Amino acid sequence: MTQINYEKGRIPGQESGIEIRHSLCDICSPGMHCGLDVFVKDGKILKVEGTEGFPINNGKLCTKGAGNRQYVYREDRILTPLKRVGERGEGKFEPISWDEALKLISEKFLQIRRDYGADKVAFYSGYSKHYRFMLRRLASVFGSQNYGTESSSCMTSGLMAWLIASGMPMGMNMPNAELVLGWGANGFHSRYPMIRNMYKNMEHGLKVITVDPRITPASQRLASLHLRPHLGTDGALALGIAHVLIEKDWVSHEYIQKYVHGFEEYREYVKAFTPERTYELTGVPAEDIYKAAEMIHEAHGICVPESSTLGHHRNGMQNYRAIMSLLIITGNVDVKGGQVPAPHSFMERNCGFETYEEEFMEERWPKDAPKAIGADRFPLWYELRKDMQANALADNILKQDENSVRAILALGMNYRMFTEDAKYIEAIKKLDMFVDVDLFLTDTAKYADIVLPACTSLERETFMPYAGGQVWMTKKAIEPLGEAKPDTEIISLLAQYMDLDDDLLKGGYDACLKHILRDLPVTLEEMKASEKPLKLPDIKPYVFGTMNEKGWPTPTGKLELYSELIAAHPEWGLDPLPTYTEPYNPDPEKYPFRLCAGARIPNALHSRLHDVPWERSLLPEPSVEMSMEDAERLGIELGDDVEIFTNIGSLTFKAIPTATVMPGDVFIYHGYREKDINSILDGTNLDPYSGFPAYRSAYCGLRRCA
């Protein structure tokens, strides 16, 4: 008979003394934190597996998450406090204690704070993010508007254009929808429950048209139409589409007259755009713009997923709502299969239930402080969020003026998601003091005065929710390593320290969730005497058309194609209608290669991954990718070096000539830290409405390597 060997198998049991512990993975966004099984021997990670039955992926893991033993025990992990003692940058720290730590920060910040004002002090938060709650109100309670976060780039130009069109955010009815307009959403890569529930849908007759400039997994496995427009021309190809609905007759008369404000200013508008002139500009063929537009027409129910990359444009804000108003002139705004409304009940994620986060955050907010930096250069991102917008930061120092921000508090800094980010780096220079809270030893934790070391979810205590009702507070998986603390803890830790005004904060993170949840069914201890996420009883679904009757949170109470709120402030200079503007380009003869920096891959996320041996494996060095077309005409092979240069810089990459990607355009992967791509994007490149760089629309030039 063999023998088995429980230990060497990794099989769960008294025979090998190895546990499953249930937590969940917080590498990406956190609408996944997918359910983790860790399997743990003597307080040591073996390995992860998906949890069956988990409310996101239900047993599976994506490259990130089946990674994440190797991203927990990663060499740089930050394993105590340290204190900076060679020059910035050069990464000599010396270890002290917490005590030492926070005092050292608190007395810095507070002297800052009395000397120059409490806005001269910032606070930033990048990954991960379940946190972001308690740091907003410490920024607020310490008296500073200046809180920022990476969002300044992601996602929350789409959110934007919803609050300007409907007054709240939206989401998908994607069950119930017969046509999903896959707009720059390629989930293969960076969202694959969604794609789960597309095959699903798909059995019963669900179409798809994907929009991407590339061939990917998601418009060769599951589009009926792939339309493949010019990088940065999404808003003109939407525009198109319009024309074409409203030249064929085929919008929705009676919804457009009750729920619709601006139709004929927009109407007049999308005349310009016929099927040729948007061909033009985005090179997608007149055909092809008349069979959307057919589908669109004949489709009951049509809802488009959330695609950060929409915003990536200097017009991007604009795409969205013009990509939007597709929804709203054929009356898929509010009713089965379209958008929906999707309140949000905790980090920003609708999950069928209220919560006091939102009051927790803006209760304490200092409406008398001077305003967050940003706010005069983007007046619409202030208007709808009140936060800093993160890409004016470096300018903001870099002045050295009497506005000029004198502090940083980050958590999960990454300098190197900014465009022209060598300007951060110089900015953090000339900081009295940066503390940076990371997991690991990161190229901004190098600029830091004061390195704080946190927890990976694995390590501590997460209250998650989950759509449909559901709620958990994971346990630890394994202790922290070394003196690492949650960044719940370190937030509580600096309102102690500092004695600030608030008995929550100081009371620390269960403080603050009991209150945020005081009214929920369910207790904070029952969630945590639980393995898996708890449905909450008499959650009651959406009904369809509710805000449609009851009339929307906007100045007209209608779904607004024409933006009373911009119109009521000319001084913006932003346009009511969603209009297009095409990418800029500083020389069109020199750099005439339209630039994608940051396309998804499996395998990374920003650079959080790139350290990880088995995700680096999958793409070891810096590439770019290109057309057959192009790389045959400029005698380039695969393997060869290939110079990429901007009006800003220069960089090689390994040339990657592929049928995937149209002539005219190439497409690099970020995070590399020996070749990052965003150093050399111009970093003026900004969209007036959001303050988002325009990543995904760049304009190069592109030679072979003697």
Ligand SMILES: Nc1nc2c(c(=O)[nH]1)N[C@H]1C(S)=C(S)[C@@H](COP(=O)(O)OP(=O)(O)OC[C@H]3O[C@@H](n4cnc5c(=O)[nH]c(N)nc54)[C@H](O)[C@@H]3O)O[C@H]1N2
Given for the second form:
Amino acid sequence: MTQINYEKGRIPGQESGIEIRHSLCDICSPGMHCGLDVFVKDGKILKVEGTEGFPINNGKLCTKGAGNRQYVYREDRILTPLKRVGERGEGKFEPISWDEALKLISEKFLQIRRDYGADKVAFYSGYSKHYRFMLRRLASVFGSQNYGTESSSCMTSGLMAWLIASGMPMGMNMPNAELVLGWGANGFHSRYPMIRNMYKNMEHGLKVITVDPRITPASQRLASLHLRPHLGTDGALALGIAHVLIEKDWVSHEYIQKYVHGFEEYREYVKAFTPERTYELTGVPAEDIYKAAEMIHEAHGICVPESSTLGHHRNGMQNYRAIMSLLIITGNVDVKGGQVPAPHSFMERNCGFETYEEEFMEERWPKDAPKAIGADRFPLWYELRKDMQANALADNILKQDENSVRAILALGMNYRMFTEDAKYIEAIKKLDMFVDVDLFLTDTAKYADIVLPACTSLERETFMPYAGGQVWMTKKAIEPLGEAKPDTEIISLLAQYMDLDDDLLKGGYDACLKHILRDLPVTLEEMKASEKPLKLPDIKPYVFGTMNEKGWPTPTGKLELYSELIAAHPEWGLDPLPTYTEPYNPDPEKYPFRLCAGARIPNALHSRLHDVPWERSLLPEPSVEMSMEDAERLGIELGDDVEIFTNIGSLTFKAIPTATVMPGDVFIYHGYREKDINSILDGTNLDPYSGFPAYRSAYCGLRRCA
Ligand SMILES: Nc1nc2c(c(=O)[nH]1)N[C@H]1C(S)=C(S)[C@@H](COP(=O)(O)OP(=O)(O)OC[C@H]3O[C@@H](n4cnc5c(=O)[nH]c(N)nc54)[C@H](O)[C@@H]3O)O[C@H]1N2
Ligand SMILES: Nc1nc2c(c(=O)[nH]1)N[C@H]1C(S)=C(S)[C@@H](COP(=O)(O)OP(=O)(O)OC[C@H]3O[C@@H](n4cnc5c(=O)[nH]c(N)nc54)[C@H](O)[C@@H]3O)O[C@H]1N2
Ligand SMILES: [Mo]
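Okay, that was the form predicted alone. Show me the form predicted in complex with the ligand next.
Below is the whole assembly, all chains and molecules, this chain first.
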């Protein structure tokens, strides 16, 4: 209590010289940016609090958000543009001016374009998203299709599954739902705003089924039923539930007949997934499968959260398709409380209004340029995304042939997000030029020829749209540290220095925003003048059933269980139905443990917070969670060193035996510099539909270190 009062004692006002500036937390997910009150004195941040009344967080901050001050002032912040003087990776740089840096980059990129073609320069973005519409356009105007992002392994696999079924992004209508299939959803650690919504709706009777191999806060506090399939077997489980629904005649025949394509083929396929066989494949007992089917049958309005977890498997996209199919056959798509159309407003979020963001990104797309990297290996990805599958980038470079990329402009590249990531460093070493724009001098940035300093969300104004038709320009809380600049300004400067044919990009962030937001009933100036998000007038609620009646943008105009898009391309070697394949284990005898690398922990966001003292203190050492049973069997105790080995390599972690993990499973978080789990995951173990790595259904051996 005294502690809290002491903090609150920092009272803003004339006397104390402390001012509160309204900004946002950009550490986490792009759609859920939380409002921050930043307490500033003499241009320095003293502390941060959540903004009361803010649409997403209403005064609350999570573990990560509370670390914003330490994040902004991390010791390795880059303060000036840097030019490499030592060997790649050595980390020896000299400061140079912005003018010099931009000239060096522009001259090299233009020379590569002249000598080898525009596609030999790739444009990459890490997790941050606020500048992506400009980066994509920069790549296009430059002439390269090789624009790619971290979305090559994030939520996009699930999005692709919907693009196949309905032709558009879809979202939950949770306020009207009676049941959420919380498949791989433990928002307590990854998406707390979603959990708050669930709690709110549970007061009106919403029920939740959690499907998670682990016991989690979500399974304990929210779930009426908790199914615990083995990692990466979700497709079999969904098909098993479908089997029961069909057998009991709990499907919606009228709905299927009117709106669904391919039910006959699908029914034929799921016949084999009897509860007994499903149990063998997934470990979920038959009675739980019946119980889930019964709950689905009884609910009016069922929806399923988007998920990256489910995409992180070699069979990930098909598994997610199998899950969605449960909604389709029970008539829960485009109905009240079901999965409903969620066209994107900005940054892949649905906010209830339209912008010209997509047009802005697409209109200059160089359709005659060589196809983006990965188009040959992951044709479905390319068909649906029209950008580079970043998981194919290292191989493209390492091949060193006439198609290999020669330069990369990266905004926030963290090579440790890729599996078998040493390949990425080898690839970067082969480049003529690697430019990394980041907040911090990361291990990846150390390989760059030129490093450019970006600034955090607290040092810039950022356009943010929110669900329900809300828009805002956040406030700068402090001036950029050193010579750091917003990414958007850096992109615009590059367009100017290369003198690309695009007045909008050259005109800067505000000019681009004004262009894509031109039909909104409020102006950018009005957003800037407001201390909080503005609600747009006349946001019309979606009328359920519109798309079912109008017809979906799929080849048949119906919701497709059987994909005619895939069927039209037998050369892709992909299945039109949501078929199930087992996760890949290179040698079950050597690698008997199922390894999930990456289930979210509250105090980390990929590589960003491992070097933030408050966050690190909550779990100081990279650890492996394992079952009590396995620990006992192998003589392992809390804190023991445990060796994890795969077909690629081995690493040691501190053991955390826990009752939340099933025997045979192990859980390890990623992004640690000193214990990088991705360095020992097989880089060829990719989903042929999406190109996503199997981060969550890898296999390993485990032993106690002597
Ligand atoms: N094993 C395993 N690997 C995974 C995953 C997993 O679950 N398991 N998850 C995957 C998923 S879902 C994702 S989304 C990816 C995320 O992977 P990354 O995109 O690599 O995520 P980060 O490490 O958070 O961020 C990348 C870089 O962006 C920098 N950065 C932060 N803010 C800014 C900014 O405003 N501007 C610029 N220019 N740079 C900035 C950071 O300092 C960091 O160096 O990881 C993937 N990798
Ligand atoms: N604290 C924190 N929050 C984050 C992030 C972070 O790094 N840290 N990353 C952000 C990003 S980029 C993303 S994409 C999202 C991810 O968000 P989510 O996908 O919601 O989060 P995860 O914790 O990775 O996975 C949720 C649950 O899925 C379970 N799970 C793992 N594998 C399987 C499986 O094969 N089947 C089933 N049924 N369940 C499985 C895990 O046990 C875990 O409890 O989180 C975002 N939020
Ligand atoms: Mo992600």
